[in-house]
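First, one chain by itself: the form predicted alone, in structure tokens.
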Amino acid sequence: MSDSLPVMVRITRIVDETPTVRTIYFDTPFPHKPGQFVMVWVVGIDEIPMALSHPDAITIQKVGDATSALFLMKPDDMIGIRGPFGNGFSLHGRVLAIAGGVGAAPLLSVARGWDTVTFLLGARTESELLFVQEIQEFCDLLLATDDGSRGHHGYVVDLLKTIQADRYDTILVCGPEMMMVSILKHLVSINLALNAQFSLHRYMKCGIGICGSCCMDPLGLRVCTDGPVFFGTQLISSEFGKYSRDASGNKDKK
């Protein structure tokens, strides 16, 4: 682990996933729980946190100036890496593992090298379905689409109420945060939301739990250093779902 400097890490190849989504590869491993993330340093324009989809892999989606510079780079470029950091997921037993978009990225790990998962995986539309064929070559897969091109036609959280979610003992969460506020309310009233765990993002400087930025009212609880995954019940109080903040540090409505 690298706390202080990035480690500089040459990439070695760069897989387009879908349309808009790409995962670099890069020299070096970074031994980590499935869960747990890295700084991404992009020299000359920021350090942002990001999921390890693999141990030598990040895995992208064009949101923002840093990884805006990272879809214009190529092999034998450079970028910093710090981490990894933060809790990750805590797994035993059956596992249902709940993914939007790019969110399949920190769960990929679980997918491979956990016994008894069950993956729900919702995207826009079917080309933008992530990691389809590897997920389903360990693990069972089920896939909804807002515009029905495959899968179930309509919402993830659509897809979880046509299942017995409490078949399972660990219900993993990651993807855009709406989504996972309405996973949320669903397994809170059918009494799940201490079997779940979601993973969340927040804008950081510093990933080690110095500069407070990614705090969470009302408890300041540090998404970098806390989390960045927190049982169910710890957000039902909080401001997931509500606000976050910005780089400024105001608050950025939902």
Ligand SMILES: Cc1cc2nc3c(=O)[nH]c(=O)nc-3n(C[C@H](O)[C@H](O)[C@H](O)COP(=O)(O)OP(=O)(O)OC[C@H]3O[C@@H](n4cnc5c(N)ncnc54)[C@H](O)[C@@H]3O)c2cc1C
Contents of the next structure:
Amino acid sequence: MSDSLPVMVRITRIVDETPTVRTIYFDTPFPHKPGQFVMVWVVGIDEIPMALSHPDAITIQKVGDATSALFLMKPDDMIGIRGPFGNGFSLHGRVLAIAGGVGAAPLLSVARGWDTVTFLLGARTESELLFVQEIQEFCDLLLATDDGSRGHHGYVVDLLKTIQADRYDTILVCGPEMMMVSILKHLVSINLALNAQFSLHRYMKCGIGICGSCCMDPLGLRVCTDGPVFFGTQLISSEFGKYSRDASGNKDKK
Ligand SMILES: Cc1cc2nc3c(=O)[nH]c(=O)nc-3n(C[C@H](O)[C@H](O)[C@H](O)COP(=O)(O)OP(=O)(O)OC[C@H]3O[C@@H](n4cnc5c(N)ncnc54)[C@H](O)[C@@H]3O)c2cc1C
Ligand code: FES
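Starting from the form predicted alone, produce the coordinates for the form predicted together with the ligand.
Following is the full complex, with the preceding chain placed first.
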């Protein structure tokens, strides 16, 4: 564990998971609780938050400068890791995990390590469904794709509406913010927001509660130290789903 200085790790293996998502394995494991994250230093480019999909791996979707630079890396290249940070998920009883796209990364270890898990997984299209084989080895898996190429034709929230969510003690959600907003709305409508935990992807700089770049209105909750996992009831009256902040702190409308 390193709060202030990154531990330099050597990349050992790279796995193409989907056309836009890649897993990078490195030579040092970072014991962590599912849902915690690390700050990944891409030397000369940026330092960005990432979930650990395995103790010794991160799973990356290419969206901008740092993630594109990670996509160019090869075995034996070095990256820096600080962490793990954040609260992680609280697990008990029967678990329902709901993921969209690369949001499956922090939930993979729950799928592998927890006894009774039902997993709802969504993506744009079949080739973007992440970790399908690994998840179905351990869990009941239901799939949804926006284009109907596999599983339910539509959104993962539609799958949620087909199951009896109150049979689960713990509901875990990670994915694009607007997907999580629609899930939260549904869970509020059936009085289950209290049971649901959402892992947020927000812009971060320090990762340790100092810079304020990840604060959420109106309470000033810091995603890096108070989260990244929040109960639905904490998010209902927050900026979640309404706006987030960019690198300069300006509000980005959703
Ligand atoms: C706790 C946590 C865990 C995360 N885990 C993963 C993971 O396992 N795999 C993964 O691929 N990504 C994960 N992310 C998102 C990842 O941090 C961003 O995709 C990354 O910072 C983008 O950096 P970039 O330089 O490539 O893109 P930039 O050039 O900084 O931005 C490109 C685009 O991505 C958006 N963006 C920037 N930062 C974030 C962010 N933190 N969340 C969402 N969108 C962002 C920007 O608004 C912009 O539209 C996680 C984020 C957090 C906070
Ligand atoms: S990233 Fe600096 S306070 Fe959260």
